[in-house]
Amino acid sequence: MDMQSTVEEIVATVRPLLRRGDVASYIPGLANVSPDKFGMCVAMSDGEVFGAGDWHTQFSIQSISKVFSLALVMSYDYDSIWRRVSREPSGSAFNSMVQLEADQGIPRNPFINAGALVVTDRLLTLTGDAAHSIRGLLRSESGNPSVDVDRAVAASEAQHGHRNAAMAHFLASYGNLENPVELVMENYFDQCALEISTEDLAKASLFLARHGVSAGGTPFLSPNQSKRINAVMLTCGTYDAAGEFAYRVGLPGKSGVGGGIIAVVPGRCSVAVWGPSLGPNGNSVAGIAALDEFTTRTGWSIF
């Protein structure tokens, strides 16, 4: 298979979809991103990289950061985080508070906002600076030391993050935060505002395709931990559309409202796509179509 030609063909195929959906305008820092942008990168487990479109353009990582915060917490603390966060699909929007009271302050999974706040809180306790730790992981795994926080986006999220703040206070009321709400929120907004390209994101995600082995060749996670993160990505990684994503793409994946999506083919590669226009569930319309094309053309699916 000529992977470079395959990626180029997929990007050309999905271009007519770029304006279907809407850019995430509820975060003012993302509202002005052009919907005509699209990038795709495939990073193979042996180090080869193939990309097309706007694959070197940086974008806001948003909820994809939750994968890296979870991985870091598990690398430091093994599986203790699962006493504070469940592993079940929520069936509700990523920023919903409906289930928190019924579940006594235990979020359904680490990839909805409430769960991510708990993971960020734990990482803050373990490292002293959650956002800085995630940035360090992205830099080391991608090989790009310039990955950093977009301060304008972080400030925009902080100014309009009332629902997330409400969640954090609600979690604290149940004793499910270890740190002050304000400090947790600051770290959470910074991690979501990290900027990265599809090339760097695909490289940074490779440890999940390599069964936990880092870019440097040393174990970052155990194979069992890597398997578990991939499993939660499959069932919970694309908000309340995880079933549709599994049906169309057939891979563990995690999306963000910045328009990015990562997907993992265990043992083979990681794939990153970016298209800012989102469908009704907050996932990139063109990005999902591209990943659907990718697994259809390659036959690389976990099913």
Second form
4 protein chains.
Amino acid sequence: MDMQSTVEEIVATVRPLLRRGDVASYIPGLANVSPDKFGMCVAMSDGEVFGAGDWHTQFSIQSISKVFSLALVMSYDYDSIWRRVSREPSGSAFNSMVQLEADQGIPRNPFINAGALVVTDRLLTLTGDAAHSIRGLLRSESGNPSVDVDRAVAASEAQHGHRNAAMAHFLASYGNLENPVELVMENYFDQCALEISTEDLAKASLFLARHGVSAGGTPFLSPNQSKRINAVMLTCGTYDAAGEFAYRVGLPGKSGVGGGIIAVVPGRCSVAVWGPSLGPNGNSVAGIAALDEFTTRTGWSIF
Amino acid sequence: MDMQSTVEEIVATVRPLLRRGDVASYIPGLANVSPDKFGMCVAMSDGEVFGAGDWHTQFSIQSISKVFSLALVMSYDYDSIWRRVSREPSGSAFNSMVQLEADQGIPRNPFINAGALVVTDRLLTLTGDAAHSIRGLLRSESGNPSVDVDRAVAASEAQHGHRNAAMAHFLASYGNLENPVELVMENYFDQCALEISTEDLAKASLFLARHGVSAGGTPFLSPNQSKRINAVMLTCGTYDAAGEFAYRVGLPGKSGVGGGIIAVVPGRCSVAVWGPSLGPNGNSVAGIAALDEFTTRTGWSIF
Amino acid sequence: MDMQSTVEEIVATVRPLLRRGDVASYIPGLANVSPDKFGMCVAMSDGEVFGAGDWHTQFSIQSISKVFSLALVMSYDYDSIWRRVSREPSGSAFNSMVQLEADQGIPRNPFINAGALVVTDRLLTLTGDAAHSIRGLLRSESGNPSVDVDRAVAASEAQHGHRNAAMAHFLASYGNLENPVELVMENYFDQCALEISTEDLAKASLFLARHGVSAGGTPFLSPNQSKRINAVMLTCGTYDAAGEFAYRVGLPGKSGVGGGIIAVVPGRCSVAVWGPSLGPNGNSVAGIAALDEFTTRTGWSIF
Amino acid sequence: MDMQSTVEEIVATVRPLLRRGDVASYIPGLANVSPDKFGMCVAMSDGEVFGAGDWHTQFSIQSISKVFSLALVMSYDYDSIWRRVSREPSGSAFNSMVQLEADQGIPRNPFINAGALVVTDRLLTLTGDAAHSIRGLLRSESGNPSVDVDRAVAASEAQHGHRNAAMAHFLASYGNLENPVELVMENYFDQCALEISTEDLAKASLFLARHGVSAGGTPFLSPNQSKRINAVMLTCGTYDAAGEFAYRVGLPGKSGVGGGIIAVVPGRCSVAVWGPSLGPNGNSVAGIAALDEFTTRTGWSIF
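Any chance you could show the form predicted in complex with a further copy of the same chain after that form predicted on its own?
Whole complex next, starting from this chain.
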């Protein structure tokens, strides 16, 4: 198989889908992105990189940042985060408060917003600056020192952040935040507003395909921790379409409303795709189609 | 690795856990099983079989039968079952009606009871006798022609089946049953009352590790269908502990309240374990511990 | 005030509303009723009766029968029914199973279907024939010995009764039925299929305006029991529009999908209205408008 | 009937219940109140007042303030508040977010916290200072110019107010607040921290028994508005025990976690009771018993 051709063909194949769905519109920084963009990058575990389309263009990382905050917390603190957040699929919309109430302030998993706030809160306690730590991880793993927060997007998020503020206060009412609500919110909005390209994102995710080994060759996570993050991505990484994603793509993956998705083939490679138009569950329509095509062509489903 | 020793050591390791949790008690046929039983069998894709403990003892297959009914329906009818049942994790208890109501009679997945009733109903239409077809599949794949329904258990299920009857009538009220409620119930209770040993169960599940190829060497499912059933097992196979199971075990699996669990290592082997005492989510406590130990020792997690 | 003129004027006033909403269509016996029918009758506590429109025409009593089954059970058994059913408003659609599950098989109140099934079950135990007892009460209180079950409607209800059957099996699964599901269903469908006119219905409800005193002048219920049934009607009598009904009409009332509604002015009179077209919550649109008009004109709101 | 003796006897009767239940403990200002206090006052529509026990002792008005904020909004703005809040019983715990989410940011009624925040927000827009307006109404209707906010309680509420802050941000996320979250919260905490005695509270509630006529003899609300507030109190005034309250007491009423309850006998009198120990639904145990006794002795149930 010629991976470069494969990636190019996939990008060509999904191009007709780019205007299916809708670009996220709740903040200007996302609403103004052209739906005609599409990028894809495959980073092999040996370091080789293959890309096509707008694979060098930066976009808003949004919820994909939750994988990196979780990895950082686990790297510092092994397993204790699981006392404050579960790891079960949520079975309902990604920003729902219903289950949070039923479960007494323990979010169902670290990838719904409530759970991500708890992870960010923990990272804040561990490092003093959660968003800064995540930026540092993305920079060192991608090898690109210019990865940074889009200040306009972060400010917009804060302005339109009533729903996340509600969630944070709700968590605080159950005693499940260690830091002041405002500080957690600020870090959370910053981490979601990080800008990155599919190339840098694929590279930065590679430790999950290399059993925890970082770009520098040293262990960032243990093999066990890396496997477990992949397991959580598979069951919870694409909001309430996780079952559909496992069925069609068959890889651990995590999406964001900026239109990006990462997927991991354990032992082989990581993949990043980006297409701004989202389907009803908040995942990139063309991005999922590209990953579906990818496992069909390579046969690299984990199943 | 010496698989026979591995299996024996695992069985020895989990023995102290056998009385953790509770044996299912809603019908006599299950309640009277000794909690001290434990069996485990690994069936390799080349046909070799390794077992230890009570691996030849028969037990009630219960919900594990749902994998075989789904496989049969897909073998006859490719993909059309997904118009009548979703494939998302349920995020709530395995016998809940709440989501069925919210989703207008479309069960969340084929492994919760409501979804399994729909699959059995479809199989009944396709073959004229759903339980008979499932028994046939188990017999031919295990090579054991004496696999059969435990009539006493089936009768008890029917007697204590108000909750399932409620579910079936509820599905019927949404027009999501093709056959009379009573007939669907009868077939469903029969399929759950099939008796089987871990040896026969591991063998009968092997087609999921062999990309759909049956014991006789002919394709029973396409590789794609086999992968997809594995994906549904991973996200939905262990009630509302699917996230936990993926995190700890890292394999597609399906459990039943009889205490059995099957797990699949795609391309390599299938595993069946059986320990009657169940944890709070209805999965065998010792069975899950054995599978956790199995992936730790073999390194065969899919992540 | 001239009550006869008042009733005639109200009937004239609501006539333009008769085609607002939709006639219940789930069974032919209800679907075939003309939406242009409207009847109203006021029965004073001294026995005088005032009517207008189609006030002698019979219609299907449906859920209004639940008031009479509850009254009968309380007459035999004082207060013990409240161990098996609560008396709180349900806050959700009238046939929902969600709350029944959350409340472990104890229905929220005796006027949602689940609660009414429990009341009918109890009445069946107490009298041996629930529907027969309710018919007897309607006959003796209305003075009309020809009140009877519409057999065609009862048969249709049974044929389309999957949702109620689901509810009954669900109650049985929690041990909250004393009689076989089939027998409870049969009685329930019969009681809902009783045919009655607004004249007979207003007369039959009069004991609730007379502190429990029957048509014959003897106590059927104690004053306290009568008050309490009125309280349950006010908070729970019109499905999830009970707050709206209290706000607009300000009287205890109970509606049915046949288009009938009864209302009680304690110490003064009972009122029955009938208009087949139903609003989104299953209550007669013209019927509610007529009762609103009635309290506005008479000033007889309880508030 | 000698009302003074009646009130004294009721207070004596409920005294053994004073330590049943628990004093609200989430803020010091409430937790430090002695459970042995009990006061009761009946204010007749002609102005006469009867009291017993600690009827002159001040306590925290808490949720009873919601009746006065609603009355003020209706006095300025007739009926438009009902576009932003419903008037149906909630059927679940008083501070639940579940229904708010299901109903797209429209609270079920003005007496659950979410609904009260919307009412306070509206009053803030109408008057510029919601808490100040409510204090003014209580002062003018009770004739006691020293009714005021307990600053320590208001500060504590703010400190422990994460749950209410969550609700306010949640409402804001649906566009159902007109003023900044912080300003609405401040007014809400202030109105809940108003201190008042049963004497002043009974007098201040009298307009609801006098068809809207104020203490000064001029109309504050129309008779229709007064009736409608009573209707909302009956169906929604005591959290998710409204059905029970209607059944046992049979009067419109509103409770607060400070242990106070008001009840209205339309056309006759208003009643205020106060006992700090609360039952499982957040209502004063002795207070409800006293009101039950009151309607039993006087026969003044509205049913």
